[in-house]
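Have a look below at one chain only, the form predicted alone, in structure tokens format.
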Amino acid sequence: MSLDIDFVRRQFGQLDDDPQFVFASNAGGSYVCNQVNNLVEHYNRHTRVQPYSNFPSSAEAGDAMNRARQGWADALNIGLSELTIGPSTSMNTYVMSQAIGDLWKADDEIIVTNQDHEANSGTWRRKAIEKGMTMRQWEVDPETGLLDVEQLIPLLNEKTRWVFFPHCSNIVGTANPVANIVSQIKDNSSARVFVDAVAYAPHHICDLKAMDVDGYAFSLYKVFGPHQGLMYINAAIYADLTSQAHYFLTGDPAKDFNPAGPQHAQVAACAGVLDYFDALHAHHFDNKGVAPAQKMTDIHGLILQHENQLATPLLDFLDQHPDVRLVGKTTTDDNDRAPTIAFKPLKQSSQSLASKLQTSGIGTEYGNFYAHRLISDLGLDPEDGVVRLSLLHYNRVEDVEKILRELDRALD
């Protein structure tokens, strides 16, 4: 079975704005599916009141928020009390650095990587420095940008409290084998594990219990939804965390790690992403009696096949071009290469090349994409950075063909 791309594209009204334009900056923020836009509009038109009172519009508002929260807990295979919906992943990780780091001591240690977006690196580093702790860095290969779990094991010891790493780099584009890494960490230490999935979730919504992570976060505005961040924190470790809520709200799982409080309409609209996934699943499979987490697995198979088809010709072209340095894996053979493709033009600036592509109707960008440490450690200028082409499953083969034509012209 293959993905019905025409059905997919009908779910995203913004794709109709300019049919000739190729949007290739999805890693910075995806288009929003129609189901989300419909929920936002309905909430603001009919239920824009303080939720959870007994009068009709307030009760409906609360029900809409509850539907989103329970739906995402089910899709991620986690308990409702383990889900936090906050303003963004950057804000969620900052709040968690206070909740987690409050109990750290000077002789504790953490492990971070230089592959991360700064949201899953800087916040933990600052807290470790504040506490006078030892911080160890799991280094990427300076040529490929990839992480090797064999390089991680020697960094672990009895003092390691947490390990922080990305599910997928927003530059390297290759998924790290989270379940295997977590297993290795827990076999060799008592450390907890927090994973940033911002660059991976647009391609696959995972079963979090199956991966045995202690914390996991991603941003829904990169997964066809509103500007919200979803975060899982394993309830088994709540006793080791400090609530960040107002003192009289401490102990409420929905508020402990979201001191700003919920953005009501945006939270309710999070359910629209699941409505889209339900429609996508129903169009391709028999929906009856299928658990939400299984739907995500089924959909992933379709998306993976299509996204591999998009990424392969781009990777082939860039890998073989003499005037380009491609970052990350050069093929999709291992089924772990997202169509988030970063490269450095060798005979012109990244800014210059990105500008040429933009002028020709390719929506791409250049820079360090908040992975400043990674770009620097790859030996590249973090200000000019790389050109990044990031596609999602609503992109077409025709989009890739246009990108290749314009790339060939712009690199000549």
Ligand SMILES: Cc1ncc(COP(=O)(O)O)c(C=O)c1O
Second form
Amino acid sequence: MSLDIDFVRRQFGQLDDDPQFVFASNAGGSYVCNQVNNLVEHYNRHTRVQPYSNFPSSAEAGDAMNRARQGWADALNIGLSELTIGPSTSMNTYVMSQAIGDLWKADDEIIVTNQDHEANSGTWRRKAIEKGMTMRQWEVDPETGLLDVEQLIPLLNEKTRWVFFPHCSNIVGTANPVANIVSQIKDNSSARVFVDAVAYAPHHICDLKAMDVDGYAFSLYKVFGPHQGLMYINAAIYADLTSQAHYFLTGDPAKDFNPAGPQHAQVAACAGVLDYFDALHAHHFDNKGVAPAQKMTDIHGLILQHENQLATPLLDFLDQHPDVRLVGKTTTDDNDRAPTIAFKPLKQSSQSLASKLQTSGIGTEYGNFYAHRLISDLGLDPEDGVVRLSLLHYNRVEDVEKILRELDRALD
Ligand SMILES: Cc1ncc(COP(=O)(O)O)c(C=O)c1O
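Form predicted alone done; form predicted together with the ligand now:
Below is the entire complex, every chain and molecule, led by the chain shown above.
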């Protein structure tokens, strides 16, 4: 069975705006599925009131928000009380650095990487500096940008409180084997683990209990949805955290880690992403009685197959081109290579190449994409950075063919 790409594309109205344009900047934010747009419009037209009161529009607003929260908890296989829906991942990690870091002591240690987007790096580093702690860096291979778990183990010791790393870097585009890394961390220390999945979730919504992480965060505006950040915090560790809510609201996990408060219409619209996934599942599989987390696994099989088909010719072309330095794995053979493909043109600036592609109708970007440390440690100029072509499962094989034609011309 393969992904019905025509069905997929019918769910994204924005794809009709300019059929010639190839959107290849999805890692910056995806198109929004129609199901989400419909929910936002419905909320704003009919239930735009303070939710959770007993008059009809308010009760309906509260029900819509509850549906979204319960739906995402089920999809991630976590408890409802373990889900925070906040304004963004950067804001969620910032708040968590207060909640997690308040109880850190000078003698404690943390491990961060130089592969992460700054949202899963700077805020933990600042807190550790404030507390006078030791901070260790799990470093990428400076050529490929890949992380190797063998390099992490010697950094762990009995003082390590937390390890922070990405599920997938927004530049390297290669998934780190989270379950395996977590089990090695837990075998070698009592550290907790927080994973930034912003660059991975658009390709696969994971069963979080199966991976045994303590914290996990991603942004729905990159997963076909509204501009919201979803964050899981394992209920078993609440005792180690300080609430960041108003004093009279503490003890409600939905509020403890979101001092911004819920953005009502946006929260309600988070359910639209799941409605899209449901429709996608029902279109391809017998949908009856399938558990929500299993649906995500089924869909992932289809998406992976299609995304590999998109990534392979691009990786082959870039890997073989003499004027290009490709970052990350060069093939999809291990099924861990997202079609988020970053490279440095060797005979012109990234800015110049990106601009040529943009002029040819390809939505791409260049720069450091807030992975400033990674770009620097790859030996690249963090201002000019890399060109990034990032695709999602609504992209077509024809899109890749156009990108290859235009790349060939622009690199010449
Ligand atoms: C890998 C990664 N982590 C974190 C973030 C920050 O997410 P947000 O924009 O929701 O703060 C981004 C945003 O681009 C990202 O790509």
